[in-house]
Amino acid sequence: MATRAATKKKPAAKAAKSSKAVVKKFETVLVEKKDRIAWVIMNRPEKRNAMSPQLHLDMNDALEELAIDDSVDVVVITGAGKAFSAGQDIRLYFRGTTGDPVLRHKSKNASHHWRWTTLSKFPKLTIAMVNGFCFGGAFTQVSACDLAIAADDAIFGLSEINWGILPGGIVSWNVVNTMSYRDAMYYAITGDTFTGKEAAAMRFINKSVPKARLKAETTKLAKKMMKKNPTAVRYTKEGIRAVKEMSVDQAADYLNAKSDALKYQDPENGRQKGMAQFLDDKTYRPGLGEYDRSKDL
């Protein structure tokens, strides 16, 4: 009956139509939307999703659209086939732009923009779902996402040292900030690989799961986060990222200002709702879950 009733509601039908309308087709990226989750898939499986100039431009465009898409609450970054991403496409990204300074400039900017500038400041929750090989430059988008989950048997590696270069761009900066110093140093100078299970143990990612359950567990995590107040989630993740580089006094000032701003920017007035449900209604216990967001004050 619930399903039949839902299909009769005109607003739901309009929302579904609107959702489909904003999904564009890209040459190297797939965007699939379901249940307010956008799956942004690097789509060069024959090249293990190595990142070409076109992929960077496509990812840039896709994420810019999703940032203002009202039908999406969570964005998941992943790869098609057996890989998350093998890193930068050496032939197309490096050699292929040698004689074309305009393309090199555009692809370099797009590469940095979507993998760090956009993702690390994205207004909605982001999850990196590492389904297979994750090498070199691909560490940046994993680090930039708010959360990361991988298949137990996913393979991570900083293989640059093996062909005489260092993990460039901001990969080295990312790994030393996301991994422990000792792990970052070890894997950067040895080029050894590590699995999803090992990545979870060293806290480079949040957790790993058997590959057969990876998408289901990622969906479960996304839906868990969609129950939270989205404005509070956004301000919290911005705060966590910002204070990492601050002194304690700077962090205190920043977080006080951020907290005050949240009070005025939250359209659902979550602070007052939560307090009312805890202190007045006594229907809510903060340590055991989120307040009832559907209730009015």
The other form holds:
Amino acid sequence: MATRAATKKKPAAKAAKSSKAVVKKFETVLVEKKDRIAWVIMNRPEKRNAMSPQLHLDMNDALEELAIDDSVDVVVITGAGKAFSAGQDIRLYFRGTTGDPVLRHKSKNASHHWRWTTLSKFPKLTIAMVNGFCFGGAFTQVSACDLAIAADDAIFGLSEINWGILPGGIVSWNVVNTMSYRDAMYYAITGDTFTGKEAAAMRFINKSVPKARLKAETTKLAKKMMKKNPTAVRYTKEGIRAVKEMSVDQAADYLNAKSDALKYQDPENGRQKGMAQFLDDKTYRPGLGEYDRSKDL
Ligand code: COA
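Structure of the form predicted together with ligand COA (previous: the form predicted on its own):
Time for the whole complex; same chain goes first.
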């Protein structure tokens, strides 16, 4: 669990200054920061952002830095050009590591680490913005992000079956947890593709929008979330993920403890602020929106 010091937010003025920090350059990943949103872009457009060993290493470095970057509240994962990601790089990740067990081991670890371990526990809100092709292994980072939004015409596919493998890593586990059982089974064994619109209808993602509006809609979603108490958002997303694997009694116990921890850890004391603005000031209705974070208690 995070310490009080780790969750304490710097005052707005200080954070704004640090947002001017130079963004480190990566070979296969672009990081752009604007208005406290970090856009992490898989950047091998000529290879449809297929995930090479280098891309996995770069994504790990980029995300580890952003996790503790005070100038960033929301991280968006997306791809350059017409693809989100065409999945693992069949040449470099599979064939290229066949005779090199050390590289295979390192690539596999790095691949799992950023796409699942890091993203699924990321201390800030994460959004997958699926701008185009999304195949195979790329389903893992979509599932790991807290929210997912796609272009209506993005193409998704569990293509592994088409070249004689199964959705490995943890892709099968992810799809069966994120999609319905019937859809997970159907798309894994047929390899049929589906569009962003269909992905939204089957609830693999939150919603799809016309491609021309994708970035604007993602920004809108990120900014909407930035109005909420960030510690409460973090504890809530951790809670939702954790209780999925628990019995009802375990969940009740865990959520009590988690609520107590939030009460203690929240540097802006949102609970008291929210209550005061509703009950005493009567300036907002919690049922219809968040309290004003800029006002002191
Ligand atoms: N691994 C390695 N290289 C890939 C790749 C992948 N997963 N996906 C695309 N590329 C490469 C192609 O080999 C091609 O390289 P080249 O220009 O050196 O020949 C380049 O990216 C462009 O691909 P191309 O197939 O010409 O683009 P497209 O826009 O016509 O089609 C896809 C895009 C994604 C439909 C197609 O590339 C594809 O089917 N890729 C494999 C998807 C897949 O099965 N992924 C699961 C891996 S587990």
